[in-house]
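Below you'll find only one chain, the form predicted alone, shown as structure tokens.
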Amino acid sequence: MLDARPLHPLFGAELSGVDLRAPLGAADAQAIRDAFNRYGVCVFHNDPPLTNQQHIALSYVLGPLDNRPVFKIAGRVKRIQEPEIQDVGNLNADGSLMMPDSRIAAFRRGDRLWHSDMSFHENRATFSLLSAHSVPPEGGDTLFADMRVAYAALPDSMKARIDGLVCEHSIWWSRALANYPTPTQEELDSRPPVHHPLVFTHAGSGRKTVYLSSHISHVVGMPMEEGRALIRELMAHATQPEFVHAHRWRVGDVVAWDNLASMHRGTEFADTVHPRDMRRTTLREHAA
């Protein structure tokens, strides 16, 4: 029987009681759904870590899992194999560390600005199952943020404002606002922007939601620099510290979030020290 022990006063929550590695039943996988929608954040502790089969195994029982390559990195080469994982830790294909001045070490920076997983996709990311394969001694936590309440804490007169705005998000922007190089226009045509309403009504759990990610270049239709001075303040009211969790890692953890419900962002580690190995996959609305 699934148990969930509240992480937040907010949102979160630590679940156990059911064992990941075996087929989950229907009524195990739509506890698990409902307690995604009910606390944003779930945790549940392994050890050993899962293997990508059984991780991709309960990723699939759980939604449409995203299978497809979503963008694409000049010069990458895969590390792991599996099409429905993806690897978001700072080794490279032989195990090695990656470098400061790796194209690819530039590119994971930007997972340490806020942001929803996807956003920069049509079809949006539902929840992310990140798994720990290994973890550094210090630093590399994951801090999350949930928008439901973000937005409920937003004073009548903001919430009028921002009511049926639409902004674009470009994997490309964010990974500029982290001083990734120049895109190549193959990684350009890769994936180009989309555009998302800033407000609607979460369906897992009825509340409204505010749509925020360092992927939004702009608003559509705002002056450029009013529309970023908007979503500047909208980002600086839902990550302040008492709408914060920070997960710190343990190899063998699991920590699933629903992107249309919260924001996260990696910390700082020594990643040219030691090896962060993390693999995720991730959920759609729609099956591709």
Ligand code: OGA
Second form
Amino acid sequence: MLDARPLHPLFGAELSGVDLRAPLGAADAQAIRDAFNRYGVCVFHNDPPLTNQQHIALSYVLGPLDNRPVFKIAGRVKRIQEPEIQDVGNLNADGSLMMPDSRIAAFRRGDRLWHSDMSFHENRATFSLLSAHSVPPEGGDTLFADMRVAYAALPDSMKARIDGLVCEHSIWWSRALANYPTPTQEELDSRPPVHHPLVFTHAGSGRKTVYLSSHISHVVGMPMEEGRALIRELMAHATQPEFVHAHRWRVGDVVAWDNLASMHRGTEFADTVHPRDMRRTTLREHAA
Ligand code: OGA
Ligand code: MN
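Structure of the form predicted in complex with the named molecule, given the form predicted alone:
Let us now look at the entire complex, which starts with that chain.
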């Protein structure tokens, strides 16, 4: 029986009572999906961590999973071979720590801006499942905020102003904000920008939500500076301290978040001293 203990007054739950390593029955899978839809961010403690195969099997049961690369990073050598898993840690393929000025480390630092995973893709990400295989002794928490909470707390005048707006999202925009070096033409071609509505009704809960992300470069049809100022204002509102939950990682944790109902970001840690081995699967709105 799945048990849920709230993590924060406004969203999030710690889930227990289901063994994520065993094949999930239909009832448990549905209970987990219901909890994800309700709470937005869900934490499971596992000891030891799920193997890559268990992580992938769990993900396939919960929703469509795309196993094709979503963009190209020049010069990247993969450490994890399973195509369903995104390596979001700080380790090179040989197990050494990434040099902070390497292209891939710079790319990963973009994860420290508030974002929704893969909002730069036309097939939006639903749930991300991030599994901790090694964690630093301090720092490296992941912060979360629920965008349905953020939307509900907007003044009516702002709700009216943003209704019907469409935003352009690009992975290369958020990387530029994070000082990633100028993308190569091949990188740019691997992932062109996309458009998504700023406000929509979250299918899993029926609540209205605001689809914010540092991948947003501008509001379509609005003067650049006006649109960017609007997005900055909404981001600041959505991530005010009372709306944020910080997850302190333990090895074995799997945190699942709904990218269509929340934003998240990584935080600083001594990344040239400590390994942080984090592996993610990403479920999608539509089967590929
Ligand atoms: C991610 C991500 C942040 C972190 O995996 O999508 O943004 O703290 N991670 O590792
Ligand atoms: Mn992310």
